[in-house]
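The chain below stands alone and is given in structure tokens; this is the form predicted on its own.
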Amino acid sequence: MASVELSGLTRHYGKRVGVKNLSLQIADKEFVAIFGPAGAGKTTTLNLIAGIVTPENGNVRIADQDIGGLEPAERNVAMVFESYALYPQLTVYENMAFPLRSPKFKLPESEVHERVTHYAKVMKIDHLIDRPIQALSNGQRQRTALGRALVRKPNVFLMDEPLSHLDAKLRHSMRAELKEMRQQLGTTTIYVTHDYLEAMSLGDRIVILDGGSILQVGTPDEVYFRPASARVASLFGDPEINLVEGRVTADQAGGLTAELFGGAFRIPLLSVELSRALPRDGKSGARERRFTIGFRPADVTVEHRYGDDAAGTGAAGTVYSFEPLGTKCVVTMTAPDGARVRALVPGRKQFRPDEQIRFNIRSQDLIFFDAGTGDYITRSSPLMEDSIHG
């Protein structure tokens, strides 16, 4: 079982926070993503499971040994660097199988030979085997780091960003293949990015790291309906979440009302859990909060609105800025109250700057987070996981 547990982590650089006080257990076999923006305590999370940094407090424990004794080489842990790290001297086939041939491992060549051919179809390397290192693109060499840290069958598989040199289009197909590899791997893998997109598609979990600390662990599903706070709401999505200053009222007879943009833009909504959560005293019987409302761009619809008379629902907006992107298209509008809102919409659609729109958004897709703390509240609908399960 090559479970790791985490406790406890600190690391400074100079006045700098790595990680502090980091705790965290990941299952065997399981894919976990960590998450976050550069300077989050990413890389040195993997450095300190690896033991290429010492950490000053707490401990790691690989398939329930603690090993902050061990060197890096004791470990069974293999490393894929972002920058790669091969060396530029040797064919596909020598870096492949230069960490069998070491002190540590000192396979026989035929051994050697078999796990660097099946690994090499592995990785769709094949027939590169021969090859120099400089004669590779950067797709082929980063099959070629994968492909050499996999021979080594490590008990835990740790990337660092290994697709961030790579152009858009190869990333996204290289994603796609390490997704298909994973039931192949069939060990506990770390995988860290700054692309949320990586993130959610491959992670069974995803970890939320931010100045150091974890803000959130959960599933794709958890982080990106249910984010722990409107900190994590903004680091999932492109363009990110809307995230306004609002009130929610409930009149005697219970029926609540999201207002936003200074009340100039009202939502009926139906929620047991918003009501929960709005306070219950007042003589009136009239309840009331203000919230940190959040919404997803492509949950707005925005309309071409032709004169300050022109009928129609929702809020009156200005357009500030225009992006075209292909099928869709991305409309930053300024709300009545002043705030910016983001909208993904058709890319059929045209706007120009300054021109007078209106716009709605979905009831059903608004998360609420405390005005002060930031913290998650509720969603105005539940997800229907929620409805099923709930």
Given for the second form:
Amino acid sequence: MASVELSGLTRHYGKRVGVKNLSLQIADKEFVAIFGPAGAGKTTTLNLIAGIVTPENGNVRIADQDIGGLEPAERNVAMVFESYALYPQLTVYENMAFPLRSPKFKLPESEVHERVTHYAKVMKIDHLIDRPIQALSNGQRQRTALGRALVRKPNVFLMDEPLSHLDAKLRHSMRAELKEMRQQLGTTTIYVTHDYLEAMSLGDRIVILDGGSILQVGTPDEVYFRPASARVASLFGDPEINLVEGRVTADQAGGLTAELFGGAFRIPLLSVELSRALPRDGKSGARERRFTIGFRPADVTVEHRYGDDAAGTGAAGTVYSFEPLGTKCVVTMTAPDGARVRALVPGRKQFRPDEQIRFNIRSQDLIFFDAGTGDYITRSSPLMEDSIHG
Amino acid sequence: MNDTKTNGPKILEAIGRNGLLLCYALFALFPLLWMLILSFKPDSEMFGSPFVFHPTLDNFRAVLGQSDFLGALVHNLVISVLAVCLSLIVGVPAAYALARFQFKGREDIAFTFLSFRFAPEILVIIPLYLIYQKLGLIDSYTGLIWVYQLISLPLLIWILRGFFEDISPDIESAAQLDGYTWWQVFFKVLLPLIRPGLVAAALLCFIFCWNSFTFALQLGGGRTQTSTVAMMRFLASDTVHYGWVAAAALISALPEVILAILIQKHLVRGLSFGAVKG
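After the form predicted on its own, can we look at the form predicted together with the partner chain?
First the chain shown before, then all remaining chains and molecules of the complex.
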């Protein structure tokens, strides 16, 4: 149990960047999820902490101790590998006992037995204990790999996409189990994933990594509702967030209007912060600014359009594709200016490709990014927690 | 009626397949059978009818008793075993390095090792002879063991490299995190995983060394004469003892056959490369 501090870590693989000047503080007993696309440097970060690769620059401190010069065995960290990395020649029991029989973490055989059987029960693999690894399913292997990490009482747990090779159903149930387990364990954990749902549900904090650099560190809600940039917003969430070019104008009375899709869709807004983000000058009193505007597919509603109902609300569009997902469906539409808009629609609606529809965007859930840099500016309305905290 | 329709072609197919296999087995085993027959044939009946003769053990008696063939067998055994041991000591780390580490010219080095097997031995024997003469290595164990590395080392490296490549580097990292030093990881985790390959490769190396003729003939001598070279002395210009040669060949094939049977279990797994995926 210990805090982890990374400062200025840099590591290249040949010319390819692994991580670049990466700094991060993780508190004792905190569960941090590192999220990012493939090649973002997630595994490199774990390997740097574990000592499997050495940094070119920067250092790693665990429990306020610089461990840069220590061998992996000396760092007392336990890791669950994406490939599970079980020892194929050993049984489940022997795999789990392996760390406890090592020269470094040696325990009396009676205690080894006690711990292995205990954690085999926790991982629900106690009935498989004498099986060879080859005779296990992926899910069972994954549990064995977790078990092997748990039997030790390490300073830090490192988990490298432990659920990624499981089928969807097993992944969901394991996610729930992990969540329950992390409360019991109370050990500092760094969990790497490319699944935003895992990151959201497990992490105390989420670190968004891309191209070897940290884009944002925050609680799940912060990352989801106030992404630091348009890039973070697009990485996080599925279906992907809609990002469209738009502008916000203020009339003389101070009323704000967001114009999307080249003015085909207008939303009146009330936001002090947004108003502040508009440029002050303009002799006529009219103020406006261009933004990249983001809105989640779940905040879009879609309706059928019958006949020529020019009087309907929202923007007119045509259905581009339709994916039913049981209780929900994903509708991709073409907006009046040709932009593609994704909507996550509840219920069992049916849309045909090329069908004429109307769609609406919930005005309180727009996220405004700088049109040039993509940096977060503000939301169209504050979050619940914001209003509580003032 | 239906049965005959479906069974008819099946039976024919079975007969045809087994017939072909039988023909091939005869073709492949006939030289061995011929050698077996020759080894029991007295010299007087050597050129008589092929299969009708009075069996005798004289050939074996002559080979084992009168000549120093037994000594040559011992020479061969010592040289081959030590050559394989040296190959293991050098080849296992080399195979590991070629499988694991990214370094400049890795593939070139690996290919160079393999290329030792391309050239026929006869091609390099004269320069090698001259070098060995200068170094005083002619007719010495050291010299033969050294030159046999040309035969066994490339084989060993290339077989084991495949085995090391099949072991995920994650497994090594995992074992290191579990509290083991690199050497402990090597002996506790890696070695058991490559054992089938190690056994199969070592056996193949032994067979190739054991059967090597050219190097032993040119670079060996009285003190280090191997069984392959000793056999040739039965083919003198005045008297040619075909029976002795056959008996000697049978005897020197025995160690290989026995070894192969003893480690058959490993051999099957070892020769099907990449059988250790976890």
